[in-house]
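Next comes just one chain, in structure tokens: the form predicted on its own.
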Amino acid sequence: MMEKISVVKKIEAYWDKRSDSFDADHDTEDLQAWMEALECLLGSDKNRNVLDLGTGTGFLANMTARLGHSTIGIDISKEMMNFGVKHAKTVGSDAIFMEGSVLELPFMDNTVDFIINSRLIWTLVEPDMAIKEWLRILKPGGKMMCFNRMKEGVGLNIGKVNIYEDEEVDKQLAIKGARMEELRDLLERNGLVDVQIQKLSGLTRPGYDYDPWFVLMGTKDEAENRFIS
């Protein structure tokens, strides 16, 4: 078995080498309606931040800024994020970018309103790991949104072999073909509530033929307070 860093260090680098096409892909959605699908699910309150795991490219850090959350986005592929500041200075959004791993993040407990993400989650080589990781950081009432095409039905439908181009890699993709149960049975047993998978209609532009974006959504339990001094 690979030790865990070695790992990272391999999707990393897959990752910086895929940025140019990975940055292409967002031309196909549809971004008016991306921002007021977040808008209605982030709500009217300016006040709650906003932390983008595997931002990548920006694509949510950005909107989510422009909307008016203080937004961080963070990722492993500083070659992603070049492409994350490049539009940040175009579109006039005040998102800060850093480097980090979704496993390991440099947060301190309960200080985060929502975490997001695009297309993470089936990339997750230790998915508990990482859930339970989010939920440390989250403030208590705060949400999760995890999106991600999916097969309407059935689940994640990442039919790709050797992914990263290393079998050992690959391997440890837990998750990428996951059914909807299985999504939402991982974020109720690391300590989510309200958990929920809701499909959203219209972010792809029409002669594209992707599957539909779904969000998989969860809340840390407001009963954490009591754990606050």
Ligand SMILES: C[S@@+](CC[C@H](N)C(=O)[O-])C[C@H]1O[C@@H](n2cnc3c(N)ncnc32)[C@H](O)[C@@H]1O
Contents of the next structure:
Amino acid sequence: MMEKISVVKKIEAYWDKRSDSFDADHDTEDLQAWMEALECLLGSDKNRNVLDLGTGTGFLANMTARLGHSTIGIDISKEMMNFGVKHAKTVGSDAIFMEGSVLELPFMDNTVDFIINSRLIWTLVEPDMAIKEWLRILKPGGKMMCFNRMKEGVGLNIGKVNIYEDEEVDKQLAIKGARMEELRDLLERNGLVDVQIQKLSGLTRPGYDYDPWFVLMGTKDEAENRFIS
Ligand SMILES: C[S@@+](CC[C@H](N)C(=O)[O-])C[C@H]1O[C@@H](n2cnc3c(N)ncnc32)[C@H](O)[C@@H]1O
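Next up, the form predicted together with the ligand in place of the form predicted on its own?
Whole complex next, starting from this chain.
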């Protein structure tokens, strides 16, 4: 257990330090195209709440809040979220930001409509444990959406080896190079249904030669309703 805490601390320290430059990296994104894509994926019912895991500088959370969804962003790095809070004021988002680990979420079972995250899953040290935890708080019929840039026809393509400058931590990033079928399997073996990967075209501004965005999605089976009293 101590080992896991020290790994999470390393990840937190890294993202705290990286917050400035990471925030600037979002210049690559076409925010209008993102808003349209998110609106299409989340649907027109604004009564559905959203939880953005590993929210970082609030990239997704501030957009879903602006679309009218009650939104909470959660992250272990306060330095990253300081940017999220600042951006919320600028863009008119009422997203709430809170500090916490995505491996142990401070929410009751079956209470969240949409669990979203972007560029988070490759940083997970315990992906199976994480997906089970996310499924626990998802409402039956609720959806999980994991946004990532991926190499077309291949999968996650995180080239930077040993990002945390600690080989032990790096070895524990279990899915940083996962293929698309491995990612689908990750959601299916942990209980999600209707698992699919969809390509999202046009989200990167012209002039950037990056891998395209994809969303890995799954639903919590409605049949789970039977177990809720
Ligand atoms: C690559 S950044 C992505 C940030 C944001 N979602 C975006 O796309 O701009 C990954 C984020 O996940 C957070 N993170 C990694 N592991 C976490 C964990 N176990 N619990 C909470 N946050 C975590 C990091 O602190 C960091 O802010």
